[in-house]
Structure formats: structure tokens, C-alpha cells
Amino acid sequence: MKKVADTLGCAIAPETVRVRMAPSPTGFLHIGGARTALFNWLFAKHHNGKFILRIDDTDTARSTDASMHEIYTALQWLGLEWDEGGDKGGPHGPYVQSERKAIYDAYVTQLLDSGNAYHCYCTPEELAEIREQARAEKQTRSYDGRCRHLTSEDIERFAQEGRKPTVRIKMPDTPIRVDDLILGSRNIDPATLEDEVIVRSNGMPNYNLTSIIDDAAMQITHVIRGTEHLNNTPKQIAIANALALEVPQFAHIPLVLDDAGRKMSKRHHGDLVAVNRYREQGYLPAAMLNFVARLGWSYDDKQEIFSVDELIEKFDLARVGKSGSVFDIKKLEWLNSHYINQLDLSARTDAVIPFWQEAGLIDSTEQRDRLENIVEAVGERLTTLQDIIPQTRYFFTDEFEYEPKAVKKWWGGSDEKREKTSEILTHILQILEEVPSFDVETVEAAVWKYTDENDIKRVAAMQALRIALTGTSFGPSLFDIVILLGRDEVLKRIPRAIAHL
């Protein structure tokens, strides 16, 4: 049986192994939140253990049910399913935050029964002014503790003057230890820690009590989480030492930063780490998870394609990198390209048939094998399901544009370049009506043999005629294209061509 690393030199039986994603419902699933799902689960899966799914919406003011929704369909989509969750249900339920604050309220009166926490009434202003301050004196911590210390006849006039409280915990005096699994041990100086605030004006618990509370009750083993939370960390596992609450195994995994160094947000990149953007443009959950797993994990250095079994098998905390890892859209960009292309083309044409409907190009009386006849023609073309639809167009329609440059080049920017290769189409409508059989092998060999009897050059007869087909200068075979559109649809673009030089 498998045995799970312990900081301290202990070893967990692997059916124990329990770890969990706690996503804000405030947005979309990021990238780098997907990042975080996908060590989870792996980690889980190799360890026999259990993914947990459990949603953070005690911020009430900016959580909402469609982005819930939009987070579990988002994983659900990367093939992330949990085994325990707010949809689910499970023994430690329930496992969304803001129905467990009779918890919550429950051990906040046992930090404040036990002197470990104590109400605030500082007023914003007086917060500000305690902040500047201590930014002069060029201190660590920017509250001072003023509040530790109230007597009753403080809190009474407090209370008269309509002062809604917060709760602060207590941070000890002595150096918290903190036992990472990938960044290593280390003591945290008390003097850089300030009593934090755990419970808001408003009465609702803020994150670093909600989380640890719901790592002990829900039997979390790891927390497997971003860098970002660094500094979370000692403040949690002093909440849980005053509440004699277990600790878990701490694993932080470096930041997913842009081609510049800069950790890659919603604020600065956008969609661009939107989860759902990548699946509404055609890229497969199999190369999202292959480039996802890569972003700060590696087997060997020189592996870069994975099974989602062999992520299983091999996922290691102690592969895991300390620096940040670059999100290179170029690399996803060539995993989604092998992944389309490791389909067959049932499989490719099922993908793309989606696209094609919602740009309005098919409706359900296509006819399959025409369909599947295109997406061959396209062949290893597609970096994107989506990429169907400019490379396709117009074999579903002749509402399409002559592209500018293509015209030029092909057709020509000169009155006898221009007749030249309108010449050239007449000769070829004429060729294309006349041929006996509408066929690959027949409709080749009669252009080939006007082109080499004229002394015409094939590229420049065949750009001419594509151009005149499709409105572009590149695509599939040309002949696919004749084949793919018809005798009658070709006869009646090449004219519309002749007509336009």
C-alpha cells in the first residue's frame, strides 16, 4: 500500500488521505483555481483517497448561484469530480460556508470564552489612523491590539455609541512553525503577526477561521493550495491551536504568471484565465488537464504528454516546483492540436458539429457523410474545435469575401493580370461543365491538362480557382474542395469570380 510523506516523519494510511478545494463564488473558475483542483484531485486519486469540493460564499455581497454553477460545470467539464460536495452531500456536510455559520458562531464563543479572541470597536477611521502610524514608524503588524484590553465601561460606552464590533484572535507571543511539503519548515517571527480579524462587523466569519474550522470538521489531511495563501497559513494554525483543532499538511504550489513575470489575475489578463473560455473556443478538457498539470509539476523534464492515468500514477508533491510556472498559451495551443487530432474522425466530427451549429451553418439535415467528408478534408489543420468554422465556411455557404491580399497575389493587382486569370476561370468553368464525371481523379486530370497544355503554372490556376471557391488562399486539397461542394455550386461560383475581376 501507498504511504503519504508526513513533515514530521509519521505516515498516513492511504484511504485516509483527504483533501479539498474551496473555491469563492464571486467569478469564473481561473486557471490557476483549476490548477489547484486538478493537484487535489490527483493527489487524491494516487493516495486512494477523497476530493472534496466545498464552496467559500461567506462574502456574501459578491457570491452568487451562477457562478457556483459556473465553477462546478467548469470542473465537471475538466473531469474533476468530487466526491463529496454542496451537490452531493457526504458525512461532513454541509459543505457550503454560508450554511455552517451556527459552526462558525459555535467556536468563535469558545475563543472569546477562552480569552483567545476579543471584540474590537475600532471605527474605520480610527483603523486608518492606527495604519498610518504604524506605516511611519515603519512597523510590522498594522493594528496595535488597542481593543485586548477594554473594560466593561469601555465596551458599554462603545455600545451606546452604536459601535458594531468585529472579533480578533489572539496571535501568540511565541514563533509559529510552519511544515510545508514543498516549500519546506519555517518560524514565523510573532512581531509579524498582527491579531486578525476573524469575525466582521456584520457577524460573518471571515476565510481564515471558516477554512480551518471546515479543514478539522470535514477530516482534511492536506491542504493543497497557491502560494497566495502563504501568509494565511501561521494565522490559521494559530485559530486551530487555540481551538485545539487538528492541523493539516500544508503543500503550497508556486503561482501561474504571464510571458512578463506577472502573476496572471482576472484583473490584468481577463478571460484569458477563464476555465469556460477555453471550452466555448474548442479546446479539449484532456489537453486542458495535460497543460494544467505541467504548470509547475513535471515527471522527468523531458515527458510533456500525459494520459489522465498517468497523471494518477505519477503525481508526487515533491515534483511539485518552488518558483512560479509561465502560462505559455502556445504550448496548450499545440496539446489541444495532438489531442483533436488523436480523435478519429467520428469522434473529431461529433466535436465539431456543435460549432458548426451555433454559427449557424448546419441544422440537423446534413447529411453525415458529407460532414465527416469535410472534417477529412481538413485534416490536421484544427488547433481549435473552433477553428472549424473560418477553415469550413464555405462549404456551407457562398456569403463569404474575397480576402484582400489573396487577391492581389493570385489574382493580380494589374488590368492584365486581373484578365489573365480571369481568362484562366472561363477556360476552367468550361473544362469543369464539360467533364464526363464529377469526380477527384477526372476533375484533376482535366485542369492539369489545360494548365500544362498552356503553359500555365498549376499553383497559380489552382490559387485562382480556390480563391474563387472558398474566397481564401489556403485550405484542404483543391480538388476535395471541387468534390466537396458540387458541380452545381462550383459552376455557379466561378462565374461570380469572373464577374468580380
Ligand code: GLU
Given for the second form:
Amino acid sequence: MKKVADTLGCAIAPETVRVRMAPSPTGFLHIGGARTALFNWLFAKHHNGKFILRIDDTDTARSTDASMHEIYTALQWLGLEWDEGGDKGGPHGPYVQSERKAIYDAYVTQLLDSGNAYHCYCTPEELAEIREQARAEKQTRSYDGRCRHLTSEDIERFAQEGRKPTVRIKMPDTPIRVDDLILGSRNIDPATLEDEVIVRSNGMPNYNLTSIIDDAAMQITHVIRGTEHLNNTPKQIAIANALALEVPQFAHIPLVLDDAGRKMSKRHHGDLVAVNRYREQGYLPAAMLNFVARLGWSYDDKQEIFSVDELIEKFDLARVGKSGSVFDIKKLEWLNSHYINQLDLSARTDAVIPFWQEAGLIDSTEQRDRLENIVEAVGERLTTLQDIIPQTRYFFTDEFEYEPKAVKKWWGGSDEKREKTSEILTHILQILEEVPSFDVETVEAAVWKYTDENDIKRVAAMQALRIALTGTSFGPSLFDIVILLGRDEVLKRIPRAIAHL
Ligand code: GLU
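So the form predicted alone is up there; where is the form predicted together with glutamic acid (GLU)?
Starting with the chain above, the whole complex follows.
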């Protein structure tokens, strides 16, 4: 494999970049995971490289197929298609780690045979004791490497006791140099690294082993991942060196934090970190990608809106910050409404139809023209596509409540005031029954003629009617609502309001 040049400044031969996202299918796709996927995908696209999706499922107890498919769906929704791996296959497969055990076993044998790894027979109780002692002595390592020196008699005895060994890698005595394209270079003091367990006592290989083997086997040139893996990197380099594997370049992306500086996590933030939540609530993939791209990456101090093509063109690891980025939901909402407003009427209608269907408000018999007219009337009021439901429910059903606050303010708090509102609505009802043509201009002119001639404030009449028709005091232009509801419906709803008054 060609050694890939440093990306900080040096040009990369386009065909050489191979990056990967390696999710563990133990839950939903997290915002942080989406960002890892996006940064890898952008890096691949920018360099004309390949984006590989590897499934890290060696933790068989926690991995599920359902989670794996949820991750596929979330990535596909975001448009982050992969070139190899996942359900697609490719020349370096299989891409699912649970199907690669024979490969790992072969490498483990190589490590054991070359004396770079050894069996450890310590029981969990013994390990706890060793850890305790290390803590008391203020040691930096919590395992002292005692099983490095077992005699064949020791091994015989342990085997007879039925102990199942783990396999540990011998950490080197010399410093490990970690070059990071974002965080810079560090030398890791070997005294801080203990002999890592690379195979569990049940025979299953551990993440640090499988990850670096697969990165080499899949010819990954750059490992771009979150800083939560920073401590794993020297261990993985040590394993690669012991196996004479090519070491990829590393780039660790700082954490996504909340506004209190805490890591965004499922435990603290619930489904706020789940990508699917945003799809369900009607965020557009373009808004999500734009938002996620800006979690840690910036082009300059000013630009906030980036199309996907622009991101591909401009994305560069050199502009990924070293410190954590703050998750600001307000910014995501702002971006989402921006992208919704960018859609033309037809595309916006297509985007909201599934939400109306899901809410049971429309079926296939609904007229497309009417739907487009409703979307047009709503205008730029949507922050999420889901907002279409509360904002337009009354167009499809008359089963709504009159909002108490609106009622109090516009229909009136006193009997006298309500009497007056009832009178106004009765007049309007009559006008609407009689107008020769039911279109915005005619209806509007007729209603204003009545209010102006009778010294009734236009706003008072308008709001009284709006509540009668929709239950609320906010929404699209009133006369658009009147026309979209149609004469029959309006003539039913006004008497119902009068009866309520
Ligand atoms: N399976 C690991 C994770 O989901 C992958 C880490 C890596 O990219 O090496 O965090």
C-alpha cells in the first residue's frame, strides 16, 4: 500500500484515500457517530477516495441486527452512502467483524508465537486485588504483567483448575509516538501502558486488536474518529508494530458537548443525541449535515450555510478544532427552517405529506392542489416538517378545541364582550352565506365593508373568526384559511362557535 502523505498541507494522491466508519451496533446512531461518518465521508469525497462501513460487533452480547439496520437507515437518510462494507460487500470483506474471527485468530497465534503476546490466567478476583494494590502504590498501570513469566508448571496447574486464559499483548518498553492530524504529535510513556487484553477468556478478540487488524487489512489510510478513542491509539499502534502492519494516520475529533460543557450522551441527553429522532421530527438531511459538519469544523468565522457539494469541496482536517464543540439545538432549528424554506412548493408538499399521513389527517384521496395551497398558506412558518401537524390540523378535521387563552383575549372575558363577538360572528356568517363568489377578494371586501361600516375593529373581527375556524389566534392569512376550508365547512364552523359562545 502506498504510504499516504500528511494531509496537513501535502497533496494526497487521489486514489489512495480509504477511510472508514466502524460503528458498534449496540444502539441507535448517535449525533457523534453521524459526525464521525460525515467527516470520514467528506474526507473521502474531497480526496476522491473510498468510504468504508465496517461493523464492529465483537461484543456479541450487546450487538443486535436491529441496531445494525437502524445505523444503515440513519446513514442512508443522511445521504452518507458507503463504497464498501455494511450490506454492500467489497474486495476486503467480510466487513462485519463477527465474520472475521478466523483472521483475528491467525494474528493472535502469530503474536503468541513471536512472543509478543502471552496467556494471562489471572482470575477476576486476582485482577481486582492487583488493581487495588497498584492504586495503593500509585502505579500508573493497573496490571503488573505477572503472567508474562509463567512457567509450564504454572500453566499446567491453572489449566487443571479449569481457568480460561485471556491473551495479553506485551507493551513495548520504548515510547510510542502518536501522530494525530488534528491534535498533533505525542510520545506516550510506556510506563503508562499496561499489557492490554486482546482476547477475552471466552475466546472473543477485543476491539483494540480487531480494529487495527481490520484497518490494515482493509487498507485504511486515515482513521478519523472521536477523541474518546485517543487512549486506544497507542495500544493499537503497539499491536500493529508487533504484527508489522501498516499503521494508518490518525485524526481524533473533539467531543460534542452540551452548553454546560458535558459530553452529549444518551444517558444525560436521551434521544436528543439520536439521529432518528431528527428524521422522525421532520428535520431535513441537508440541515442535519450542515449542522453536524459545523460541530468541530469551520471554514471561516462567518459562513454557516453549506451545501453538501460545498462541504465536499471545503472540508479539510486542518480546520477541525482541537477543543470540544457545542451542540446548539437552536442553530439546528434555524438551519432546518432555512432548508425547508429553500424547497419549492412542490418539494415542500412532498416533504410534509408523510407527516400528514402518519398523523392520520390525509389519505390517498386528498387533492394534491389543495395540499399545495395549504403548504403555501403556511408559508415560512415551519421549523420542522412535523410542525405542519399543529399548524394545519384544522384544515382536515373540525375536531379541535378553542384555545382558552385565545378565547379569553379575542372572544372576550365578560358576558357582554362575548355577546358582542357572537353578534359579529352572526353577521359574518350571513355575509359568507350570501357572497356571490367565494374567493379571497370578494370575501375579504365583504367582511371589511361590514366591519368598517359598523365601526368594528378589523383585527377584532378577524381574530374572532380565526378562532371560530381554527381554534387558535395564530396561523396563515385568515382569508386564505376561509377559502381553503371552503364555504360549506366555514358555514358549519361559525355556528358551532356561536353556540359555544
Ligand atoms: N466500534 C468503535 C466505536 O463505535 C469504533 C471506533 C473506531 O473508529 O476505531 O466507537
